[in-house]
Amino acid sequence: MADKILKKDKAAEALKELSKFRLFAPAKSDDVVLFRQIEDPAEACLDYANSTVPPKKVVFPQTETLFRFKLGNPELREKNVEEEGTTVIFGLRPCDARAMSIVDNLFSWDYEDPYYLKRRELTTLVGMACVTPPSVNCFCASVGGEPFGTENLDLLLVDMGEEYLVKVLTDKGGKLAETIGSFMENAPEGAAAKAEELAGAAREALSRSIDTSGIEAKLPALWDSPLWKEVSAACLGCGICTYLCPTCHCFDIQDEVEDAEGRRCRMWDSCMFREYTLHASGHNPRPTRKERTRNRISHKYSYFPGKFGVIACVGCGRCVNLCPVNIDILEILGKVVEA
């Protein structure tokens, strides 16, 4: 399908049309931008920088019930994700869309997770290109991404001032474009060239970068390095860097029982927590924040690339922006390169 134009004064009508699906869009809540389900287009905040919590929570909820059970009843009441219906995530940044494709590797590896994969199948991703880097700490180009990246997106919107250029990237994107086709018009000649210029300028505007070549092979040799004690000295163990990371996927599973009924639920966990690796014996192979920091960096830049061929980081900068003690992953990687 050819590129289209969606004028900004038509965006609300287009979102209203999409609200017949399970529609998630960036919305402000107490001055924090989050992706949440909306029905009123006025709730959407499309001129945002980036959301605090990544939209991965739509396909990988922070807490979800997998099934329910009852004493004396051998049948499990399993969650049916299909009942949630078609989902549209509108306006996510290219790095967050790319992050989902990275997480896909984990959930379809040795076991195909039916909850996650069904949601992914039912979800259409409409991206918003980063004409201006959302943060001074963005470094997507250093880890394989781009401000105008299209990986894993079905549609890409480019802010052209008074209108959005709409690029259709997949069949799912084409079907969604048909749904809002009455609110769009054909893109004029030269629109694509202007978008290319904006993409080049956006890439040039990225102020931070790191050469990641060789880091995967170098990290194992630094296992006993004093570097880890140094870079983890300020860490509080709060887990913000993992909870707000779009590629982190650690979870815990618990059974919660009340009287004769219960549920098995899954919830986000963090490798930065002491309890994450605590054995029933009391032994903990990662007893301090030094070992946990080493694991976090090694997993993203060595273990995961070694297993799946891609760095488990998209350079969104959230872990830098939101760390309460200003720990900077780019500074850590710089020390790894120099070590």
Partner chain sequence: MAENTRETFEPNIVAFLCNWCSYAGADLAGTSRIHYPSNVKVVRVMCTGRVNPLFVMNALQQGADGVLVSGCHPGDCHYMQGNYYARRRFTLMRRFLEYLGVEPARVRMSWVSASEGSKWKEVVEEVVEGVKAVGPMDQFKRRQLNW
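Every value quoted in this text rests on a predicted model; they were computed, and no experiment measured them. By rigid core we mean the largest C-alpha set that fits within 1.5 Å across both forms. Residue numbers count along the first chain shown, from 1. Shifts are known only where both forms have a C-alpha. First, how it differs from the form predicted in complex with its partner chain.
Every Cα shifting by 2 Å or more, across three or more consecutive residues, marks a moved region; comparing between these two forms on the rigid core, the sole such region is 257-261.
Now that you have shown the form predicted alone, what about the form predicted in complex with its partner chain?
Shown below: the chain alone.
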């Protein structure tokens, strides 16, 4: 399908139309932007930098039921993800969309994870290109992304000032575009070229970068390096860097019972927590934050690429922006390169 134009004053109507699906869009709560299920287009905030919590939570909810049961009854009732129906994530950043394609590797290797994959199948991703980098700590271009990246997106919106240029990237995107076709018009000649120009400028505007070549091989060799103690000294051991990472995917499984009914559910977990690896015997293979930090970096930049051929980091900068003590993954990687 040819490129379209969605005038900004029509955006609300388009969102209204899309809200017949399960529609997630960035919305403001106080000063925090989070992806929320939107019923009223007025809640959406499309003029935003980036969401604090990545939209991974739509396809990989922080807590989700795997199956339900009644005590004393052997029947296990599987959660039916299909029931959630068609889902649209509107206005996500290209890095966050790319992150989902990275996580897809994990959830589909060997055993297929039915919950995640079904949700991915049901979800259409409508991206919002980064005309200006959302933060000084964006470094998507260093890890295979682009401010105008289209990877894994079904539609890409480019903010051209008065209007959005809508690029249709997949059939799924095409179908979605049709449902809001009446609010859009054909893109005038030159719009694509203007978008190209903006893309180039956005790429130029990225202020941080890292040369990742060689890091994958180098990390295992730095196992005993003193650098890990140095970079983890300030670490508080909280879950910010992992929970807010669009590619982090570790989870815990717990059973919950309320009266005679129960469920087995899974919830995000973080390798930065002490309990994460703690054995029942009291032994902990990663006894301090030093080992946990080493694991976090190594997993993203060495183990994951070793297994799936892609770095498990999209350069969104959240872990740098939001770390309470300014632990900076680019600084750590810089030290790895230098070491």
